[in-house]
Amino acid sequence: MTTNMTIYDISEKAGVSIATVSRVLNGSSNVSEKTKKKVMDIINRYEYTPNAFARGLGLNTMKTIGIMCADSSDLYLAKAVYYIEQLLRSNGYDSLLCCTGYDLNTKEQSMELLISKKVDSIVLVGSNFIYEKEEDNRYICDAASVVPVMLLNAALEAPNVYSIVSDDYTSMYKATAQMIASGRKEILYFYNSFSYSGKRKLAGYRAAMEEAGIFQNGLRMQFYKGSHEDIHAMAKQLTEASQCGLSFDGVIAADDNLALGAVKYALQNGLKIPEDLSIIGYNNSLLATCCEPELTSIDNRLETLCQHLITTLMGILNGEEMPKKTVFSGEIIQRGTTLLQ
């Protein structure tokens, strides 16, 4: 009998993935009877008792946290990773970073890689890791049967999954309502993502516009498909929309990059900011003070979110009961691109 058997050992001896072992332990129906029997034979032979919190109680800890980030060139995500790594280090933990891109299969592979390294927890940075279909989120639930999984600015109700969220819906609703109150009626929403966060922002904009009776069936919702670094392409899309007859006196953007695209559009077309065109960005990144006039932007309190995430994680790893979901409110930082009331 092996007394210190782990889920990794079960996986190796059964010749299946860690995720498959997790599914067997969770009683999932998505495992064939043949595979289930193979795994259970190993479990019974070594009298393995699963304990997802063993590391948190100080047993066999590697003092290492896995971090997954879709795109480290994104300013928001890069800043989040920086905060999280610094906070982990101050608590005596190392970190392993996987930049996954946006493909689900790559995310699943990265998750398995981190679990195979016997990390004590996994932090998912950003909202692109959560999917509408329940089955597409199974890779997170499988990992959470082994280690605590922390979500930054995304939410998923599942055992051993903890969510730290910015209230993107309310922040975007308030920003839109304030721009309407300042006298703007033809407000364009410029966005580039259908992630968990992206959908919440879009819903906030839409709710404020509908409440004011000026939504017009999404006529002024512009989705941008290009690179988040190509400001010229963003400006070009707005110019082309204007040339096709779409009028707008305000732009609310889903991030500061897109808002800078709107600033460049205004400058290229001889529009005065904010007299002819009001602009609001999102994230309150360093880009907000890199243009003239400086950019009004929504501060989603990223540093506070990261601090709370690590505080929650340290409590979990110390065996404490911690809240499953915490929501923080954003704040509009007014600068020169708006005349808000």
Given for the second form:
2 protein chains.
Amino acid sequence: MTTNMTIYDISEKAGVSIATVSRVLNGSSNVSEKTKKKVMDIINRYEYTPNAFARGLGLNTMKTIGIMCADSSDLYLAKAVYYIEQLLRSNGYDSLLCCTGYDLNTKEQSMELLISKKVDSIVLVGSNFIYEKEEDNRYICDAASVVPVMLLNAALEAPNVYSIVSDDYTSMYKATAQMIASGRKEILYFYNSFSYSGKRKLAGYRAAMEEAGIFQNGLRMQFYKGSHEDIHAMAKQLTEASQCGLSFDGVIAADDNLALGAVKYALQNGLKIPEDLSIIGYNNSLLATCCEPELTSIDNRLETLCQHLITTLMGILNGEEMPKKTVFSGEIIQRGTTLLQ
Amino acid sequence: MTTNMTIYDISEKAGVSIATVSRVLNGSSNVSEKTKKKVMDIINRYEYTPNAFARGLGLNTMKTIGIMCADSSDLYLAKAVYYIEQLLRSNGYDSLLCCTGYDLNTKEQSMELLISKKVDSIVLVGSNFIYEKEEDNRYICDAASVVPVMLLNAALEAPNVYSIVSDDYTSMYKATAQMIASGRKEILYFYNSFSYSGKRKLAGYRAAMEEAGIFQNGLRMQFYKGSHEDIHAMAKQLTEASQCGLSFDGVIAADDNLALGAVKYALQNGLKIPEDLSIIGYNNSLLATCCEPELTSIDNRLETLCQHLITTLMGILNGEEMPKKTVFSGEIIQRGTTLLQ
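For comparison with the form predicted on its own, provide the form predicted in complex with a further copy of the same chain.
And the full complex, kicking off with our chain again.
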């Protein structure tokens, strides 16, 4: 029995999650004595050793990678999943995707599900999988004790976790600085997320504004809570803010959807783009070429990030030493919604 | 051993695919004698009966549904996947998604992968999984011999296959008839797919044109081969067609992306929308509100289709008798790219 026993079998026989088994094996204190005993009884009865498990994993690879993304209807995430699946396939790997939503509980469940399907690694697409509180990221560390975990555009320092990141801070800093240099002073930041990436973007905007010394009246910021598809609701929020006395001659948006909301706002209020209102979006998505004038947008080189993630993953699965964190820089794609300098 | 043996175990022990085992069990002639013997040997050795398998499936449900979609970066498909995952979760089911691309081989492989992961059913999202040649659809019938297969917006008559369809023919017929009624005669059909749904749409356009008797000069049609994100390439194709003497005062597009290409074409060539050029898109996606004027588009009630698919699936999994095919009708959402009548 020894050689065929895996962490999955122990989890099943003990009636506890894989994460719990892994916590017991790693001597974590976050497990009740009762559960610990249940797991150890199974381990002792079947003479399981972590070594046998590791060996089993290596030999019986299913050549399948688990992917998790919060929301497949988000253009950016869907595109990332598309690239990753294509690249995995060309490397001879199948993939299984779970769309988890934004709830931590469901993310944990999906992680369990993928690990129970014996994937060779798990790729987390997008920065909303990382939480501020360390304990909320435990599900990632638990998974990483079983298989390598790859983060796309998020970072977490933990064993067996690899981060591939776009430098959103610098990209947003540069975009804001460029708009300031073009003569704009009342630049509104329009955003809808407090994720890891969301916070980095906001920090880049703040830094550029502070550095230019146009911070004294407080920053102009609008947080949008509605559906990421409801362009009209975004435009409405800006119109209302403007009617309440908020003046702005530029909009830096945290994604292209929000930037389109600003374009719609300008058209509805008779503002000329870019003369009366400059707009910069983020992601350089399909949406950037849909409107008129077309959207200046930050390209964070998603395809490059995905390629690098897969190269790193293939290295890890081949037993090579790979970098734990890699950072790429983005690029501003100039189109009609900004003034030429 | 008898009760625990499943079709998966037989496939593994015989070293053949699940589809092959199922073909042997169903007495299909499409299996070599050698393979047939190999499978039957395993079956006899372990005293497997299909009944035991069926019983096993019912009792050991993993509460997991497999989903296949060709391309997660397609707005329409991604949205459908999103709805289906949400609905499954609220019914207590996990889901595993494979993005297969458009290649038949990969689709077959993904199907095998999902079935080997012991899903309770497989949902095929979009009509590109159905082929003209009967033999190319065998992978669906093979899967359906193991688990119920649900088709979203495609139809196939086969045991254990359930089809939930939007009436694309009638929707496109109505859209074309409406444009004719508004005084347009030179109506161009702009399309990019020969899928089941693609053909139904085209047939609807043709029928309306023929019925109105404006068929005599031949139909105006443009097939677009490029990336579904390259709005500029679409506009360029229309500009070139127009320069080569193709005149048109209306465009019926097979999806919103193509319709945006027509909007871009009009703007680039100084045509007024809708006065000089009327445009109707399809899917009523996010894109419809991104451009100016906004896009009149056909809403094929994707969310309703998905809800009905899940209701049907839950019925089947509870052992209820459910309809094999259900058809919903679409609706034209009027916006700025068409004339009011």
